[in-house]
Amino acid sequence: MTKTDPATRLQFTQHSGEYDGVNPAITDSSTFRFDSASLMTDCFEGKLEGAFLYGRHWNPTNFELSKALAAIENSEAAWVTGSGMAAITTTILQLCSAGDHLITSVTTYGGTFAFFKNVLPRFKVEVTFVDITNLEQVKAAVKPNTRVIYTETLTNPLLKVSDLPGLATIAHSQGIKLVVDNTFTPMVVTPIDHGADIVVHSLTKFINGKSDGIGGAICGSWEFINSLSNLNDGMAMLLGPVLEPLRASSIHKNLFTLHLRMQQHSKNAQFIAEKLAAAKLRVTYPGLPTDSQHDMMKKLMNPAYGFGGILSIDTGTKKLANDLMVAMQNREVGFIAVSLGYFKTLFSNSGTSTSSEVPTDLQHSMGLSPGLVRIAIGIDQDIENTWGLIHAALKEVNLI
């Protein structure tokens, strides 16, 4: 696949056929028939290419979505799961065994942190948490048994931008896989173009865009995707985290507006971030030239899609954060809710919500303020009006 625009690659994956609908049919079958017993045997033994065996393995609807996601991420293949956490855990358990070591960012989604901190050690997989933006610290953490460096393109919730080419150089010099969660920045950044081996997503967020379903994705080489669905030792096959075909079909259709939605999310977030910065508030957004992550994001981004749809405000205290969120919700700026990528703006106090799994002392040491409000900006048509509502909320709680 050539390194063209993600939306252009996606355009040429659409299912077509003389008598088919414009949308791929939904396969409402958990199992698939064969014309002979010998063909079933061949399928079980991996000798029958293009055949479907059982819904937990592959099904045609999920295959269509997987092809589209691979196009967006410029990977050879993809596999879809029932949630973003299923994508993460399946990937890591496929790559790591007892006695192995993993390096990851200390600033990461709370569920990911909890899996790495509390679950992997039960399987004798050692985890080292680092400042992922400090390449020297990453290098120093590498051990002979290191198998994976794991990061997020844009870390949750501190919005640090991972130096993907730098991390890839470290990883590949030691035969280590670089796994990148690209949930916050689909189309904005294409990690595989910068050296990532595997990309994971929560489809629940920007990719689906409707906050009406849960899903995940794993994008990588055909070799890795096939290993996931291997009948004997594939984690996707044996743990059973398959995405239900009806939801896969819904996400697949939503995918074809992703480029438009990401452009609007980014445009709106840039506008609001600039207004907040002008008001002398402590705002973090990589699209601001004054932001410490701006230059790195410019190196990685696909410019047509902006700097993404997520920013944060540090109000200083948990009380102020809660007061501000209530004031914004009362003015119909959006909702106090976790998640992101919805057409309405969503906001949450990270330390007590999506990062609550991270111990308070560690939150403090890594710079996560108790007053941090993560704001996932919606696709509002009149963003100037939205700013007026936010401005009024800020005045109400005496932040300006």
Contents of the next structure:
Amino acid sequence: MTKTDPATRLQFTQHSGEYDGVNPAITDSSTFRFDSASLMTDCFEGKLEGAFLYGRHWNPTNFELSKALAAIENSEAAWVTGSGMAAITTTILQLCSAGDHLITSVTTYGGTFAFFKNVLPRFKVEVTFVDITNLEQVKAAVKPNTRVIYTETLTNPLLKVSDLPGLATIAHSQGIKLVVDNTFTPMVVTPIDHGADIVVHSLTKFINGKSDGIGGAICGSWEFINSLSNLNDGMAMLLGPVLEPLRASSIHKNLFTLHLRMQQHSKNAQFIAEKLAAAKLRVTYPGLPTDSQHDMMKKLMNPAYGFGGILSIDTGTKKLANDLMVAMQNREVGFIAVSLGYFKTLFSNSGTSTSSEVPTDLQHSMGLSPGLVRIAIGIDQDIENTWGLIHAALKEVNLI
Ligand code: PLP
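If the structure you just shared is the form predicted on its own, then what does the corresponding form predicted in complex with pyridoxal-5'-phosphate (PLP) look like?
Let's see the whole complex now, leading with the same chain.
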């Protein structure tokens, strides 16, 4: 491992806390004291470096988590939010005003799609949905008022890999910001190394890894992060999507096992994907050499962490998808549940759950089958045994 490895960068952010605790102390204060009234004035005027003012603006516990996330994502700075959606909406509202234009991948998390389709037009921000893997289409969508190109490194749920260097070239030649949601691939891909300007995360998923809390993060330059917390027009300051410091502290400690968890998620997903492919099922996983996204993923990935923990099976119909999920749950493969990055395997039928915001005709035209089962593979020690359980479930529903 070199110093540029995300886990190694993270390792050097951990310093002992107050009273020499090995973890940073939790700062359970929403407001902070000043030695004099004039220092408080200086702080409000932005003349006081490093002072904490009020918990909606910054909190020392959130600052520690932010530094650790910035290390993972190789950004100058970060700001943590109460959810992944808060990170996305805060970032976009900071970057776009009425009259601006945004280009987005048509395949994104359903909540993101709904925000772009249903909410941004209410604020007169025009949105163009494109096939993000088609750079000619992206280029053709650019207008003089385009402010943002938005994508997910590995898109939810179709597992398309964004050509980040190609998108960055288009964006930067026109003064556009490239914003990338890296929720599916922390450690696996470092989008800033490939030209992204801002990286957003749902911490709720792999990064926390426990499915016990909701959180988000925005990673970018100090200039951008400071603009978010500007007292007069910063969207983080004015919309108030701050993460609760108690939760920030619990998420922070989970970051230090992320590299091991990602390696195990990827190893297990690769094993199951190969078995499914050998059984002639319609499986999508970028780690399969036959997968259309394999070469792009190889170009972008930090190889120590594999191809990620998510795969999908197209069963053909909603009924078969539902039957398969029940059969897998009955055999304790995992749970029928949305979300991902949990230590146990989670599965859902994307079209009727996390992409249900996308109209059915659009689901069809983008290639989202009603029978798609997204499987977020857990960190099971004995993955051969898990495969035995999945195999039995597939047999029960006559898919093999
Ligand atoms: N981004 C992606 C890729 C997601 O899958 C999700 C949720 O599933 C989100 C963002 C939203 O995150 P949160 O639920 O933490 O708001």
